[in-house]
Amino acid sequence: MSYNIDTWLKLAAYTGGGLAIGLGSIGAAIGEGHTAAQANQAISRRPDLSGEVFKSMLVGQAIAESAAIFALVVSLVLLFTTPANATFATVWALLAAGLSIGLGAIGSGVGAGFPAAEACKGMVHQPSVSKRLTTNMLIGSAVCQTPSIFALVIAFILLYTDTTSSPVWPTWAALFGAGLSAGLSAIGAGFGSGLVAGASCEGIARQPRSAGTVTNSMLLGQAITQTTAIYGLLIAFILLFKPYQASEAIAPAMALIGAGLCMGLGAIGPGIGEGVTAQSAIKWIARNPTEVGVITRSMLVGMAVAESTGIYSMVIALILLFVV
C-alpha cells in the first residue's frame, strides 16, 4: 500500500498533536494537584484564611497550567494547519514539533507547582507577608516556564520551516533531533527551577526579614539551573539551521538524532541536581541570613560541578554535529 505526501503529513500532524497535549498535560496536572493538596492542608490549619489561600492556589495553578496551554496551542496548529511547500522532511518536523513542546512542558508544569504550594502553606504561618509571598511565587513560577518557552520556540520553528530547498536525507533527522534536544533538555531545568522557587517561598514564610536576600538567591539559583536548557536550545538551533549535503547513508542521519538525544537527555540530570543544590542553599540562607556569602559560595561551586555533566553532553553533541 502506497501513501502520498498529504497522507504522511496528516499522519505526522495528528500524531504530533496528540503527543504535544498528551505529554504536555502531565506536568501541569501534577503541579496543580500538588498546589491544591498543600492549599487544603493550609486551610485546615487556618480556616479563617481560606479566602486568601484559595486565591493564591488558583493563581499558582493558572501559572502551572501555562505550559499545558503552550502544548495545546501547538496541538491545535498541528491539527488545523496544512504546511505549504512540504516535503517528506516536513513529516518529521511536525512530529518533532509535538515532541518538543510535549516533553518541554512536563518539567515546567511540575516545577511551577512547588512555589505555589509553599506560598499557600506559608500564608497561614505568616499572614503578614502574604503579599510578599504571592509576589515571590509569581516571579519564581514564571521563571519555571522559561524552559517550556524554549521548547515552544523550537516547536514553532519546526512547524513553519521550509524544507523545499534542503535534501530530505539527512534533513529529516536534523529536524527530529532538534525537537528532542529542546524538549528533553527543558524537563530537568523546569523541575529544578521549581524546587528553588519553592524553597524561597518556604524561607520567606519562616523568616520574613530575609525576604530580599532569599528572592535574590532564588533568581541566581534558577538562572544557573536553566543553563542546560539553554545548551539544549543551542544544539536545536544548530540542527535546524546548519546546511546539510544530500546523503542517503544512515550514519549521518543517526549522528544528528544522536546529537539531539545526547544533549536532551544529558541536560535532565544537571537541571534537577542544580535545583536540589540551590533549594538547600536557599533553605539555610533564610534560617541564617548572616552567612549568605559562605552558603552562596558553596552553592555555586556545587552547582558548577553538577553542571559539568551537561557540558560533557554538549561537547559530544557538537562532535556528532561537526566531526563524525
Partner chain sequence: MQELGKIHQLIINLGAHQAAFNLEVMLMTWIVMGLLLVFGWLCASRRTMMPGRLQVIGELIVGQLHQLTEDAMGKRLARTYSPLICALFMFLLISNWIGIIPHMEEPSKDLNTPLSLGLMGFAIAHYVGIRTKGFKAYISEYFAPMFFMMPLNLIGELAKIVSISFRLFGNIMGGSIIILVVSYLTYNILLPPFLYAFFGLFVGAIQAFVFTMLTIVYIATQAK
Contents of the next structure:
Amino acid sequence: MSYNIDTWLKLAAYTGGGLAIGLGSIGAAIGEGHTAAQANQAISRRPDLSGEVFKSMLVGQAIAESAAIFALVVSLVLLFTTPANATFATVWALLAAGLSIGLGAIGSGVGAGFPAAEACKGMVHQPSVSKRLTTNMLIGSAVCQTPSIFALVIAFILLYTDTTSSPVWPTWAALFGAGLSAGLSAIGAGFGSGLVAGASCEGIARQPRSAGTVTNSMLLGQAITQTTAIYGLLIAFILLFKPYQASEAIAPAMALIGAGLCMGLGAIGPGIGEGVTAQSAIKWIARNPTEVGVITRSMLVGMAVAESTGIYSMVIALILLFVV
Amino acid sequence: MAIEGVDLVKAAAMLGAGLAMGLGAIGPGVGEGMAAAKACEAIGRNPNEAGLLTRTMLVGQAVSESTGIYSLVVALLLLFVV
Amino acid sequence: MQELGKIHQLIINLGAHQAAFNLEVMLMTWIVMGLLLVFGWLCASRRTMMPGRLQVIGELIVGQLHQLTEDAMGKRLARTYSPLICALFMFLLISNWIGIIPHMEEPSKDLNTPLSLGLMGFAIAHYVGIRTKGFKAYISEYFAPMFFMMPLNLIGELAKIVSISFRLFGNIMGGSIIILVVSYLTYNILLPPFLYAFFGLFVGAIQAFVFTMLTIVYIATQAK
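Return the form predicted together with the partner chain of this protein as a structure block, the form predicted on its own having already been given.
What follows is the whole complex; the chain from before opens it.
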C-alpha cells in the first residue's frame, strides 16, 4: 500500500491543526474559568460593584484568550492552505507547527488568568484603585503572552519553510524538534509569569501606595521568568537554520529530536519555579515597600540559581546539536 | 533502509540523553524556585537577616539542585561514554 | 538569514593544532575596555570636593557596587574585591549594551567572553576559600557528607561555571537572534526598535547584574 505525498501532507495538516487548537484551548479555558470564579466570588461580596468587576473580568478574559486565538489562526492556516514545493520534511513541519503553538498556548492561557482573577478580587477590596489595578493587569497579562508569541513565530516559520534544498532524512527531525522546543519551553514561562502578574495585582490592591514599585518589580520578575522560553527559541532557531548533511542513519535524526525535547522539557520546571519565587518576592515587596532593594536582590539570585537546570538542558541540547 | 544495531543503540542514547536532562530539570527547577520563594518571604518579614537568609537559601538550592546535576552527569555519560 | 552564525575568524596553524581568533569579538572587547578607560579617566581626572556631573555618576556607580559587595562579603573582603566587582559589572553592562549601536556586536554574544569571565570568578572564589578556611578545611568540604560524594560535589562546583556563563550567552544570543528574525519578517518597519530597547537595554542590564551578583555570592559562600 503506498500513498503519494499529497495524502501525507493532508494527514499532517489535519493532525497538526487538530492538535494546535485542541491543546491550545486547554490553557485559555482554565485561565478564563479561574477568572470567572474569582469574579463571581468578588461580586457576591460587593454586589454594588458588579459592573466594575464584570468589565474587568471580560477584559482580562479577552487577553487570556489571545493565546488560544493564535492557536486557532495556525489551525485554520493548516486546514485551508496547501504548502508549495512540499517534500516529506514538510509533512513533519506541518505537524510540528501545530504542536508548537498548541503546547505553547497552554502556559500563557493559564498564566493570564491569574492577574485577571486577582484584579477582580482586589477591586472589591479597594474600589479606589480599580483603575490602577486594571492597568497593571493589562500590562501583566500582555507580557504573559510573550512565550506563546515565541511559539507562534516558530509555528509560522515551520508553516512556510522551504525544504526543497535540504536532505529529507535529518531535516524532518530538526523541524519536529524545533516545534517541540519552542512549544514545550513556553509552558513553564507562561505559567510562571502569570503567577508573577497575579501577585502584583494582589499587592496593589492590598497596598495601593506601593503600586509603582510593584509594577516595576513585576516586569523585572516576568522578564527573568521568560528567559527559559528564550533559550527554547534559541535552540529552535538553531534547529531550523543549521545546514544538515544527508544521512540514512537514525542516530543524527534522534539527536536533533533529543535536542528539541531536552530544551523544551527542561524549560518547564525552571519557568514555574522562577515564577513562584518572583510571586512571593512581589507579595512581600507590596507589604514592605521600603525593603524593595534587599528583596529584589535575593529574588534575582534565587531565580538565577533556580534557572541553572534549564541552562544545563540548553548545554546538553547544544552538545547534541554541535558536538555529537 | 537497513537498520543497524550500532546505529539504533546510538540513536537511543541520544534520545535518552535529551529525555534524561529534560525531565530531570523539571523537579529541581520547581523545587529551587520554592526555596527561593520562602527566602524572599522571610526577608520581607525580617530584612535585617537578609545576609543569613540568602546564604541559607543558596545552600538549600544547591542541595535540591543535586538531582539536576545527576541528570546532567547521566546525560553526558550517555552522550560520550555509551 | 545568512547572518546567523557567521564569525570572522583568524586561524593560525601551530604544528598539528589550530588556534582560532574571533577577530570581531576581540575588537569589540577592546572597544568596550577603551570606552571604560576613557569614562574612568574622565570621571577621576578632575576630582574636587564639589563634584561635577561626571564625577557624581562615577561615585554613584562605585559607591553602589561597593555597598552591594560589602553587604554580601563583609567589610574586609569587600575592600579587596569590590574594585573587581565594579569593573566586572561595568564591563558586562557596556558589552551587553554596545549591540544597540548599528554595526557593533556584543562581545558577550560569543561564548568565549562569558566563559572566561565565569572561570575567573570561579578561580577567585576558590582562592578566597582556600585563603580563609585553610587548605585542609577546604578539601574536606568536598568529602561531606560522605566521602563517596566527592565526584558529585566536584561536578556540582564545575557546573556553576557552566550555568553562569551559559546564562549570559543564552540571553544575549537569544535576544539578538529574536531581533534579527523579527526584523527579517517585518522588514524593519515598527517592531525592531522596541525589541532593541527591551533586549538590549533591559535584559542586558538585568543579566549583567545577575552575573555580577552571582560572582559576589560565589565568593561570599566560599569565604564562609
